[in-house]
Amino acid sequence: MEKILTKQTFPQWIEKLKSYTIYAPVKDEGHWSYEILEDAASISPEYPNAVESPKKIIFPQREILFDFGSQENTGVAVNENLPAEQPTVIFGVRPCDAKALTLTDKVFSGDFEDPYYWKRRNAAVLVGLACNTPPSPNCFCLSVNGSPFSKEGLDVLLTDLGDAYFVEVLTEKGEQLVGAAGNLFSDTPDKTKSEVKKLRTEAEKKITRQVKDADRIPAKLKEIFDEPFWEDEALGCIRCGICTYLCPTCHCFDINDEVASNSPLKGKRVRTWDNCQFPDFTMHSSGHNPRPDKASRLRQRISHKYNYFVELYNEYQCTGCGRCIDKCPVGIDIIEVLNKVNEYGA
């Protein structure tokens, strides 16, 4: 289904969605992040990449899995803390971030489905915003089989037409969302489709950065696994972890028990994001660390995204959002690293 929604009536659509918790990119203290929307009129149709992707809404940085505590005569009681199934709408999702969630879906499904992740994921409706202009100069979605107008993982895709949005309804969830304010949407003029097609072509031309011959990289990474290449590329790394914490597809986590100070049998089990660039990430209880240096950790990050994930799922675990390049304090550039991988030893 395809419709037109004017920007003037856009806040009225949001007002009709009272039964949903609504998130959108909001500017706070100089940077953009996905937050609960308090005022429908404050939503902005134009923004760069939010510093953090909407992944944090579905897969929070910290969550309590269960509480535990001792009870007289019954031993230890465990109370699971599954998320409430609250219908949620996330507005303004960039196509690269929507695709990222489809990749994380693969990780948290399979033989075991993570109930904490899927409770939130199944309750979420994703309303995307096509990128008429790349939100970052370091966007490279085309290199990893993406597109600034990709519909993958979205329920609704909006395309900015100036005074209105071209609305593509892609799923049953999307139909329900549009149906909540059907009188605000109008039929699409014949010329609009050709206009949108032109916008897409122009948008793809604006993406100037690329990973060359990306399909060669998985095999090349295996070939140079033990080469000094990684020491050279990791020299500048300060192990801050920004690249992975801001990545929309990174999903590694740690689990710890936080025990009450007055009782070792009372506390909570907590899951928090972990980071493969930290020295303790692969530390064994024996004290052995198979990735003891920056070089082996950088190699792990790149290999996971462009080799191991490809072997498992036949997809890159990178959507080309450019955040890791934009925010790295020492200028490590994954596009440059990958292009050097292809060139190494040639």
The other form holds:
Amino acid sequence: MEKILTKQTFPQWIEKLKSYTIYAPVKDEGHWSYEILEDAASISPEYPNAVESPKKIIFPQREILFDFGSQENTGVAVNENLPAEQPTVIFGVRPCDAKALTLTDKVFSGDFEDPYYWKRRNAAVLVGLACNTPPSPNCFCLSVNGSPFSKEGLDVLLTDLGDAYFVEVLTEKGEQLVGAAGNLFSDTPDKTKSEVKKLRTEAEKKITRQVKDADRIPAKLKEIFDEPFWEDEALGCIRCGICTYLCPTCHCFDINDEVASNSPLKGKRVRTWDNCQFPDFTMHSSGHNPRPDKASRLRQRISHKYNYFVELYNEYQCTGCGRCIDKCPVGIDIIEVLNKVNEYGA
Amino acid sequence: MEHNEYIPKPAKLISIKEEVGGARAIKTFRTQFIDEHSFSHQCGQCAMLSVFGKGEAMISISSSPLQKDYHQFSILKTGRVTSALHEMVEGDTIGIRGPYGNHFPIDEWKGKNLVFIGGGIGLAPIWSVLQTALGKKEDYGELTLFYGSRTSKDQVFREELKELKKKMTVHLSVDVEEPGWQEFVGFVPANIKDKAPNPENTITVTCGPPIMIKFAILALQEFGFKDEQLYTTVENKMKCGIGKCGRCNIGPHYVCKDGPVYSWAELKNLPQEY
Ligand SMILES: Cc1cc2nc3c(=O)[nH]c(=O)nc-3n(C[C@H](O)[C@H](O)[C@H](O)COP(=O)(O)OP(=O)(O)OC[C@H]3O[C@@H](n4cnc5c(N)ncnc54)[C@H](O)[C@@H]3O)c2cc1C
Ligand code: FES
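Form predicted on its own done, so how does the form predicted together with its partner chain look?
Below is the entire complex, every chain and molecule, led by the chain shown above.
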């Protein structure tokens, strides 16, 4: 289904979505972030991209898996703490970030479905905003089977036409969302389609950064696993971990107990994001570490995204959002690294 | 209610036995679930044990699946969770989730000779498969165990090993000379070279510190053992146990799910990140 919604009526649509928790990008002290929208008028999808992807809404940085405490008969009582299935709309999702969720979906399903992830994921409706202009100079979605107008993983895609949005309804969830305010949406004039096509072509032209021959990289990564290449590339790394914390596809986590009282025992088991760039991530209790240096950890980050994940799911675990390049304090640039991988020894 | 794999099931410690004292203490724990459970494991699988308030540790199930009365774990005191376990007393409650990982393909090994090679706490993962093979002795050929520890005081299952000698060939070793020690002195790979096991129709299972595994396998290869005949287990740091938290991988393999049991034929093709 394709519709037109004027920007003037946009807040009225939001008003109709009272039964949903609504997240939208909000500007705070110069940074855009997804926050719960308090006031429909403050929504402004004309933004580049949020510092953190909407992954944090589905898979929060810290969450309580269960509470535990002393109990007479069994010794310990465990109370599961699953999130409520609160219908949620996330507005302004960029296509790269929507695609990223389709990748974390793969990790959190399989033999062991992750109920914490899926409670939130199933309750979330993703309303995307096509990138008429690449949000970052480091965008490279075109190199990894993405596009600034990609619909993958979205329920609705909006394209900014100036004074109105072109609205593509892509799933049943999306239909319900638009159906909640059907009268606000009008039919699409014939010319719109070609207008959108033109916007798309122009947007694609504006993406200048490129990983060359990405399809050759998985094999190449295997080939150069033991090469000194990685030491050179990782030299500058200060192990801050920003590259993976901001990555919309990274999913590694830690599990720890937090104790409020020892007697009687009372505490929580907590899951928090973790980071393959940290030395403790893989360090055994004996002190032995299978990835003991920056080189092996950078190799892991790149190989996971461009080799292991491809082997497991036949997709890159990278959607080209450019965040890890934008924010790396020492200028490690995944595009450059990948291009060097391809050229190595050639 | 949907299944939630992160929730451990409460279990009682029904017996605790000190195997080794001192700085590298090892205790063997037997557990019984408090409520109904569907926990059923195979040889080589592991379980995530919880000490509530301290966290979780992945531990091999050292009892045989043939043993239905309890589950057994032999644990080296090394950090936060394992130290807390060592402080616990019979009747205390822990949490258990699992079983996790793949298992030794013992059904495929029927009719073959089995050589078990363990170092230190590495006897724990071997114990389950060894007891199972002993329990179905008629299904297998000759059974042999090589077991080495730093000193005789560092041996696990000391009494059980004495019993075992009546049922199968057992080659013990200690790393350095000590008064009263009648058997081999030296590292496990040296003991293997000394006893020269025959590769014909034989499977080997090696568990222990990474350095011991490496040299034991080299020693076996010298006698003509093929990669497909050499099995081992890999222990990488684990948190989730179900292939999601991302830390236990060797290349595209998650050791918690795709391991811990590997044949050398598989392992030699994976990156050396273990
Ligand atoms: C497949 C497999 C099978 C195994 N089988 C056995 C076995 O049969 N027997 C055996 O003895 N061992 C076995 N191990 C090893 C065992 O899992 C580890 O020794 C154990 O997890 C160590 O846990 P720990 O909490 O005592 O150690 P620690 O090193 O203390 O901690 C482990 C975790 O807790 C965190 N942590 C520790 N202290 C703190 C702190 N103060 N603050 C915050 N975080 C902290 C660490 O960061 C780490 O994540 C096995 C391991 C694997 C992978
Ligand atoms: S322990 Fe989490 S992925 Fe293996």
